[in-house]
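To begin, one chain is listed below as structure tokens, in the form predicted alone.
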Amino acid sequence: MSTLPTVGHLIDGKRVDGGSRSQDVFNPATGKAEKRVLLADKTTVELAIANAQEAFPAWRNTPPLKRARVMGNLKVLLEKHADELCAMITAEHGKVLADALGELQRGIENVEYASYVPELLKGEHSKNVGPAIDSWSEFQALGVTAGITPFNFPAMVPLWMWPMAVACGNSFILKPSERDPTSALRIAELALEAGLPPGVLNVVNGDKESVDTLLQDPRVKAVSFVGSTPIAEYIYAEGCKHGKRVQALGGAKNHAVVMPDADVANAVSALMGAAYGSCGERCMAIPLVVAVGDAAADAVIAGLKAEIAKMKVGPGTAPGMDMGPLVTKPHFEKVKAYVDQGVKEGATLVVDGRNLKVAGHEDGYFLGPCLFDNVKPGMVIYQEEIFGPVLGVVRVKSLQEAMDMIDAHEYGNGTCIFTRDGEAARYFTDNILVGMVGVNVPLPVPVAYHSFGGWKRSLFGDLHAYGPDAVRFYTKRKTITQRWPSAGVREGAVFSFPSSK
């Protein structure tokens, strides 16, 4: 019998148990299990759905300004409890505390944007579209909505979803990653403290059984997902099959183009953080550098080698660390196998992080930064999303060759170009087939009042996450056309289709 603390669910404003299965939650820096998370069964998820459905009518009819005030209160509470939340994130994910704080801050910005919802929900009105006829549109809440979120941003990605969903008048069920569940639960409790009524936000921890229940239950009207492309494709197909609105953000393989005229020193600094920050476990990470010309490639490789040698890798709670461990032992083994595969396929392993040992944390899931040169399309390490601290350099002869390579890849999440040439930058941003593009910015993640999403097999669905698209995703437009005939005036029947002619 396990004596580890148990992480349950939050339903109708209360912590509850539910489900006969559970699994360990590990501290990646030590390799030791520190708690167990209960995996919700179908009955538990259906209880959450029922509570969300019951809470919806009153919340939908709550004035938007009052809903916005809850978001304002939540922002203050998240800032107040930032240290507590970041400690939770680091203990379960492994990222360094500074990175956890950056993640949380980005989530808080989305909460702040959701507090503008009275303005965002204003409809459109036209007077006298016909004789004494007025027309207007409204954005109405959908009902019970749900979000399924990944391990790599346990606080930020949930805050991409449910704050805007509930600000728009919906109720919400969050299914966070079972690998690092506690920060999402704690934030939901802070939302209650901020004034969110019980049942409006419910959190269920679980696995495929929980996900399938959310996808199949007709009471759930919309589902948001962030994760790998195979799962995103499944979520999208299964949710649509059951008549739901679905946005499913999938994987990525982001390329950074370095032009011959680039400021190499600044490009190298930017690439270090983009490739190795959060141990590479970001869908917006840069795992591939496409260097235009051998001179640019050689300079980038030399710069990266020098910077990697200075990196400090260790537990995320230790001061001054640049990179922590990977999230789980199976993921560590998977990423390490990708490095083995790259060597086998003939790429040049310039920096080998496979034998890194962190004193006092020998059982932690630490992989040092790895750097490949001479990576080529067709190699597994070029094609597949590694999600680890592995950076590959591809050599090409022209910008067009680089762009053709990027456009040919199945993913189109993010990309960037390092250059001093405005013409090259403009051509690149105008023509590249990727959803988020940076110019001398390696992680072009949109701020909260824009929207996040890729192209091709990085996104299934028409609307991007958070920002203005979130308002459209979590509401339905209703258009009303109204006429009040003058008293005592009787008009004859009109059989032609109405028009304003």
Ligand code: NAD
Contents of the next structure:
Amino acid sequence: MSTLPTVGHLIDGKRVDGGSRSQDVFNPATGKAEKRVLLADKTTVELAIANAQEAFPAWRNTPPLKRARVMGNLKVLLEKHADELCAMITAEHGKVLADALGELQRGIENVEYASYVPELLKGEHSKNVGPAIDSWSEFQALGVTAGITPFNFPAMVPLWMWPMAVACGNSFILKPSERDPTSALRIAELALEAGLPPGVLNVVNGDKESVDTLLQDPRVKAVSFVGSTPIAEYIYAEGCKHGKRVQALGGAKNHAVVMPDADVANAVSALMGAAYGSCGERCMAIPLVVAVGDAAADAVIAGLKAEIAKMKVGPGTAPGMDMGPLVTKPHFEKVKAYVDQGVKEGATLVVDGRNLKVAGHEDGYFLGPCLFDNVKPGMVIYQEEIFGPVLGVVRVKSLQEAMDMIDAHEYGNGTCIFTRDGEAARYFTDNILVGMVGVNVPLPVPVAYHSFGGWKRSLFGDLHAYGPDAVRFYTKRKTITQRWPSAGVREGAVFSFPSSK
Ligand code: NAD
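For comparison with the form predicted alone, provide the form predicted in complex with nicotinamide-adenine-dinucleotide (NAD).
Following is the full complex, with the preceding chain placed first.
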């Protein structure tokens, strides 16, 4: 019997257990299991759904301004508890504390945007669309909605979803990643403290069993998902089959183009953070540089090599670290195997991080930064998402060759171009088949009041995450046409289709 503390669920405003299965939650910096997360069974998830269904009518009818105030209160509480939350994130995910704080801040900005909901829910009104007839559209809450989130942003991605969903008047069930479940649960408790009524937000921890229950239950009206592409595709198909609105954001392989005229020193600094920040475990990370011309490629490689030599890798809690460990042992093994594969495929391993040892943390999942030159399309390390600190440089001869390569890739989440040529930048942003594009900006993650989403196999569904698209995703449009004829005026039947003629 394990004596580790357990992480359960939050239903009807209370921490509860549920499900006979559980799994270890590890500290990636030490390799030690520190908790066990309970994996909700069907009955537990159904209890959460029933509870959310019960909470919905009163919450839906709560004035939007009062719902918005809860978001305002939550923003203050999240800021107040930032250190506690970042410590939880780093203990389970491994990212350095400063990065955890960046993630939390981006999440808080989504809460802040959700607090503008009275303005965002204002409908459209037209007077006199016909004789004494007025018409308006309004955006009504859907009912019980749900979100399934990945390990790599355990606080931020849930905050992309549920604050706007509940601000719009829905109730919500969150299923966080079982690898780092604690911060999302704690934030849900803070939401209660902020004034969210019990049941409006329930959290169930779990795996496929809990996800499938959410996807198949007719009481759940919409599902947001963020995670890997194979699971995103499954969620989209299964959710749609059961009549739900679904948005499923998947994986990525983001290319950064470095043009011959780029400011190489600045591009190198930008690429360092984008490739190795959070150990490369970001869906907007840059794992591929496409250098136009050998001179650009040589300069970028030389610059990266020099910067990598200065990087500090160690536990995310230690001051001054640039990069922490990978999230789990299996993921560590998988990323290391990709590096072996790259060598076998004939790419040039310029910096090899495979033998890194962090003193005092010998069982942690630390992999040093790796850098490949001469990566080519068709290689596994070019095609597949590695999700680790592995950056590859591809050499091409022209911008068009770079763009054709990016367009042919199955993923289309993010990309960027480093250049001082406005015409090239404009051509790139106008034509590239990718959903989020940066010009001299390596991580073009939209701010909370724009929406986030990739193209091609990086997103299944139509509406993007957070921002204005989230208001549309979590509401249904209803259009009302209203007439108040003067009392006593009698009119005959009209059989032609009513029009403005
Ligand atoms: P994952 O797909 O393994 O897991 C995501 C969620 O799906 C988790 O909650 C997990 O419990 C659940 N899940 C896993 N297997 C399932 C199954 N067979 N059936 C039903 N549910 C299942 O992803 P991850 O490893 O946690 O996260 C990393 C991935 O997420 C990367 O591919 C990354 O690119 C992607 N990601 C994408 C975005 C984006 O916005 N596009 C953002 C962050 C992460």
